[in-house]
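As structure tokens, one chain now follows by itself in the form predicted alone.
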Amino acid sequence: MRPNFFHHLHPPTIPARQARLRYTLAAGGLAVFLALVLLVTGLLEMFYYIPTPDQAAVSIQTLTFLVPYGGLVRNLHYWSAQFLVIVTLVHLLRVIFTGAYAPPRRFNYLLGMGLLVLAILLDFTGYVLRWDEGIRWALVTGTNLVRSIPLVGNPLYTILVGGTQPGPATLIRFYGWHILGLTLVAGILLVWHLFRVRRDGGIAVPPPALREDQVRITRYELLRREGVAMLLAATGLLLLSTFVAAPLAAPITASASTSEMARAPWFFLWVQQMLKLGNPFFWGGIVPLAVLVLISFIPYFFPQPAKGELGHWFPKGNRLAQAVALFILIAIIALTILALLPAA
């Protein structure tokens, strides 16, 4: 069979025992598969949306109810969105976890996590797109966060508002920010991943002489299980999207109340339980970028796993990186569940 287009992205041959499901997870090919939907999703809502306070809730209600195939069209966007960042991570802990990010692949390793953050924060400015109600304390507590900032609060918080409250120039910044200026370098920030990752060498393996076995598998066959996988990723996007809707609120009023039920996105909920215990600035801001600032010098200032523990599941060489990465995560994990219980 004479290689296509599709088959030169990919290396002649990989080895087997690195290529299992049960190693990759397939996180990384979904990431991408997850990325083309929300393209793809993203300029079809455009032909809709409409970036005014007074109109951007009502257009989107337009494209849920009235536009043939619209609910379906922004409830895969929505979902997409969801579970990108959710693969974008387990892909991150599967490479703490296998210590996949030891040299060469540190810089990549940095523009890995570059993309989760950018898959955060085109998460949330979709989120804020919807300007309804059920966005208006993330709206408010976010911009805030910003205002907290010693010195340069004031000045930022402008920047990014448009003015000393949120209102018609927020919503056509955040729209600028998400349709064109994350997604663009979320865009370049991905190609060069990518590239980086055959530059690299492929998947982190053992040297030749250490290596367990020889067995590879073609690049044929593994464009196949990626497409196999991808096939049935959309099959579940597609059922979910059928069954479960996006959420949608009525549109924001001066009059509403931001009390009752009042959270911000699920990936941000931890945040927002760190916000009960006191200064926004340090809880809000600092905590936070100290874990993003701890977790993306791992490479850099760890111990790194010998070779030959490469291409296996938690090498011995690297189990501080892991011991970090597993408390940030049950942290975490723990922070948004106490932020999901009711007040007492």
Contents of the next structure:
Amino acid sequence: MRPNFFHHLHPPTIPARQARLRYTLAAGGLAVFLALVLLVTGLLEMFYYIPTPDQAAVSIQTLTFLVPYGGLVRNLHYWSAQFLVIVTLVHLLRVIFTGAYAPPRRFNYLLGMGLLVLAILLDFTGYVLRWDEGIRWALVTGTNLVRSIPLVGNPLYTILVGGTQPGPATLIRFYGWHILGLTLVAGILLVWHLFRVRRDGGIAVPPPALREDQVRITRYELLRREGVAMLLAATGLLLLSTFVAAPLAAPITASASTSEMARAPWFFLWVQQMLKLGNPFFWGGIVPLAVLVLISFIPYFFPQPAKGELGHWFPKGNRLAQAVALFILIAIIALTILALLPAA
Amino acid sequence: MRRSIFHAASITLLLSLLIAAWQESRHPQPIVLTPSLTGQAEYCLTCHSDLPQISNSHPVQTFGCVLCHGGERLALDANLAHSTLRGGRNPADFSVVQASCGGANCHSGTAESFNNHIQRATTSIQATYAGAIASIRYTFGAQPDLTGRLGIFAVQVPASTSGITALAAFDPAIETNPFVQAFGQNCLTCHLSAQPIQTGSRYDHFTGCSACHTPTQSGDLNSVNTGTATQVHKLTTAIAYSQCDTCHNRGNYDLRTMTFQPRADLPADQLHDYYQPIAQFTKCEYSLDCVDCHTRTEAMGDGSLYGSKKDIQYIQCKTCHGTSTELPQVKTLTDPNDLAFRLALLNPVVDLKLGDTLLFTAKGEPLWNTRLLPDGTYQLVGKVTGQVFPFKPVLGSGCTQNGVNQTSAYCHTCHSVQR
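Can you swap the form predicted alone for the form predicted together with the partner chain?
Whole complex next, starting from this chain.
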């Protein structure tokens, strides 16, 4: 069989041990798949979405309830976005817990971190585009966080919001970032990330002399596996989107006060919980940024796994990085649970 | 990996596509309505097509649903669609009535007072409860006289025939007398903003305008007693006595304990349903509906604030029957814009014409459902029942009552009904 375009995206053969689901968790591949679903469903949504404050929520209601399969497309976009954040995090944890970021893959790790941040920013901007009562936290608390930054806070707020308070300029800016600014950068980084996977020698694996076995699978087999993973993921996504609707609320009203019930989107709940501790700039700005920087520096400043340990879960050489990642993961999950608990 | 796994995965995706298509086909076919007053499409009828039109004055093609009810006009999800309903099921609650029913072309804001129903209703004694509050506070020494000072909510009017231009909000928390406090806690349940305390019973009713204009009781005692009477999507000026009964005949307050004692009997006919056991009344008072005699300003106020029901309620037996020395006041309709025509249009139980002679009240309100007949007798058409009641004036009858002492209490002395 002559390799086609999709075969050519992959190396001719890859080591069998590292091609197994229990090693990759299929997270990276699923992230690419979800990104493609998001691109297609997002393009479809753009035919109906009207980015003005008085029309945004109404146009989403039109899409959801009146356009044939419009609700399904919107649900697919929503659920893909949520799972994209999850599988990207799973992919990151897999890379840390297998030590796969070791040189020469350090730079690609940073590209991956950039993609994670972009996924979260895209999720956040997309969430704001609903412009309904459900996004009050993002619109008020979220944007006000920017103001708390010393010196540059106010100018930055003006750049982000387009005025002294959220309004039409805010919505069109978030729209612009969502459909073009962030998406374009994410697309470029995604292709770069995939290119660097092959340029850096494919999936992380010990040098040939240190491998337990030399068994390899062909790209035909790899593509088939990826195909099965995508088919199953698409099935799950479709069923979920058929039966569980993406959240929707009444159009936002003029008053811009936040109620006690206003909640951040789930991926920012841990930040919202920390904000209750005090200084918004410290807990909402410095701490999340420190977490991001700490994780980004893992390949550069933490003990590395030995070459022979690559391609396996939990190598001894980078136990410190694993412990730090685990601690951060548990802390974020705990803060999220606290934020979800009803206020005492 | 075997090809069969790939094929199986393909089949699951195909099946899920079929399920998605099946689920999509189960959605109700949207029913669109674009009312002429808003020009904006609304889809409420997708689920609510079974509702009757609320009244002839509010055609659904003109008003639609959202103009009065609020709600999300495009949402086909019940929770979202109903999330912004004004006043929940009742857009005529006084907290939202201005947005729902108000406006210069609707029930507020016009120069002619007879169209400013919201202002009149919200300043009426049924809304302010100022009379009961004043009398209780006076009884227990919290105020020196019976003048209305406090209402359920603070309200003011630019001018008032009663001299009262403002009421402050009654706040039981700042009252010092324990009886007045208890009254505040237990007895503020029969004004137009109070939630009904006997929900689900025959005395259930809405708040605000709907308390009277949206019938919760059919008036058919059999159905109200068996609990089969249902609330309907209706606005009407043909208000049955049973609707008035949901507040005025549902039980009593015990002033010693300041508690409400609900009525326990299940009356079998209108005579036994009528008023509390101690009341004196005549035949027409239980065979007619309340609105057949009592006028719109008595029920809804005249735009002034009052401190007692007695100051606004003025219809007497003599309004229709006259006295032993005088005939009742009548007037012949000569103006095609006379209020009587407007009222008869809203509840067309009579066919009024220019030249008809009607009974008029002491304040000049038309009793538009009455008529002076050529033989000098009168007739009244029931606003709810459509039943014709012929009647005669007192003058020329055998009544020997002194013409000066002819308030209803005097009439009851001879003409009251025993049961």
